[in-house]
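In structure tokens, the next block holds one chain alone, the form predicted on its own.
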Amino acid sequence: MSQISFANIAITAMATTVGNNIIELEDEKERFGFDDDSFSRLQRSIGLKTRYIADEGVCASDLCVQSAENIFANSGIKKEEIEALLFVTQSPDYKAPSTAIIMQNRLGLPTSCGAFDINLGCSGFIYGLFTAFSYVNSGMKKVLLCVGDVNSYFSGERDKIFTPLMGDAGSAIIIEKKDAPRSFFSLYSDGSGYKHLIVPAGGARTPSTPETLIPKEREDGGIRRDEDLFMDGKEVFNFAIKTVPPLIKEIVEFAGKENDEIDYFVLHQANPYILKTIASRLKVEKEKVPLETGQIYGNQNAASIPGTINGFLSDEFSSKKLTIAIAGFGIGLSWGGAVIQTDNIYAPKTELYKKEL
């Protein structure tokens, strides 16, 4: 069990910014080769409606970039107070140099500033942050953390077992130092499903060749290259409900509270239908946990906890105190979460990302 806690330090700022080009699920039906049938098993079992796709030649960190200027623009934070940058995808600019680099040039921060990546997905929001915490609480005052994907980059074009779930969106967060209660974090991997959710080809295990790069039609119905991500669902289901709810009560007591002194459990945003059995198992209310963001922009990967905070909780967290339990679970296999106190934060409602920046 890996559990540490943070005193004095918060979370003052958070933006999200997603693809601006919305596609509908039906008109995606003829694409993935859906019949009428299975489309309807689909909508049926996990509801999704549409998605937000950025163009291409639109990178992760450009919607991060975009987030993060909406901060500074608008929250009086500023740049020179920035220490550090920290960027969690798993579709970077480039294989080297770090993209975070690049971004604290393209932003503008003092070059005193650390920047440095960490290739992680659905879980990265949560491993960022504790990782953020940690640089404040070792002497930093203000860390900003950015978190996203441009999913197509590893989306087989015609896979409909993986591409009809997923969305585009890059968020940024600031954590500083501050008078605040304690946040409680833990911390989970198991490599030996690392098989579940893989990437197979493209990297120096097994390096791009011309045929990694040809599409195939697969055992289980989806055509994708051997370079665009597998997504085994039936062992990534039974790993979400099998790890998040004990991790959800553990966290919980660690942190001293009931559930019912938890005003909202913002969980990585799957889908609604692994959501609703996780809330299910924990015995919450279903208003406490927010699942619309599938439906509505797609599974944005590390930025789906933040996204569903600015995508529909806005108003809330920009207005009230609030003692939240998160929590991020997937490829790795790897998760976490955190119970965390904000104080009318500076949270905008999702932008869409504007292709001038």
Second form
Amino acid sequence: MSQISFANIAITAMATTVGNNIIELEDEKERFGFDDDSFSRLQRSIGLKTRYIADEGVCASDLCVQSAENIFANSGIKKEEIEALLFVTQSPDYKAPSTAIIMQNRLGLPTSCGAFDINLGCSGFIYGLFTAFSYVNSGMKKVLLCVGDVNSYFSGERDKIFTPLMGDAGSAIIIEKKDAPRSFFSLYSDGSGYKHLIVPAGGARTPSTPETLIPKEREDGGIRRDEDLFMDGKEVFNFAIKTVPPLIKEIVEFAGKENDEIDYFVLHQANPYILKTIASRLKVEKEKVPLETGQIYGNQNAASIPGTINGFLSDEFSSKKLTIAIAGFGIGLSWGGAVIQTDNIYAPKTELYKKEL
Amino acid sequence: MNLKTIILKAVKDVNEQLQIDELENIHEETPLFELLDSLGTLDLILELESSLEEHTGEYIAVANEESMDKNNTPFKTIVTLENYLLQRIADESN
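Next, give the form predicted in complex with its partner chain, keeping in mind that what was shown is the form predicted on its own.
Next comes the full complex, and the chain you just saw is listed first.
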């Protein structure tokens, strides 16, 4: 894609809600069949400590609705001003209709609000943000972007390869017309790598059958169904190290900035080693590259960039004007980056999901 | 300690947990990358980085964009890994 920039459009609010069950990885040793040695390997190499998981039956839309209600209750932004609701998820409430349309009604947004889902994972925040900026650029006043996943929807209950990495989160972000410096975006996709991160069955290509629902031990040692997500760890690691540093270099140059003019590089929280390696290749101070989100909350998919901002940088974003570079990368394969400026936005600390809502 | 000894020790340390038979009697052409899963490769990278830092006094990032590329990985064998690390150390000192 060509590089695209937008003038006078900005994020003005961002909130994140996470699953209300805090699971210590240590407590899951038996569930995933880790012995002491393999458990300490996992802690050493990926640094996992805890993850935040939603109760059974709680959907990604529930987490996003709480985040959106937080914004409407506390930021001064009014529901009747929202002209589009976009929901980036891989765990919709139903196969059809789009969950975003159901959320329009639950949130009490006007029926004049357009709503639809976008099916993306870890790159989804960038793609969703780009779409929201485009809509505002085309004349809409305010767009509500929701991003999130409940990972139990597609991760094997006993898949020790993938499931221990994952956390549940849903974010809501308001994008609106505002005096603001230009924002810069760049998006990429490469479908030749689609098999490296895939839910192989349950779609029209390989429909669901009783067989595809049976958990089986796989070559990589994980126990999962054909309808659970498979990740080729080596390929995904390689993809991230190969694509993300040039992406960030490109987008920072496109924005006419130097790395030292960027306050934070907020990247999809795949795993701390990947983030540390990317920071080292970019020669960026490690303090500017937050990397704790996955260790504390689990991999939050499309919500991991707002999840990092609300989880660890809430005070900074609430009180300062910041120039940030953001990048998401993952399933598809797909990746994208942006350089944007935020100015004292409404960015409360991450909340736990409240069942009563 | 020379570089090959550092590599062999790192592989041995990683394999203490993995218990892969072929790595017990490792030789120069043992197909390292084929035998290690992604976590094992990452574990070896971390072991090498920490050992190199101990010996050189500097952090040297071992992973590159081909670390886990099955066709071009420097982790194919002890020999390819040694050559790669020599180059990385030279790059860092320049």
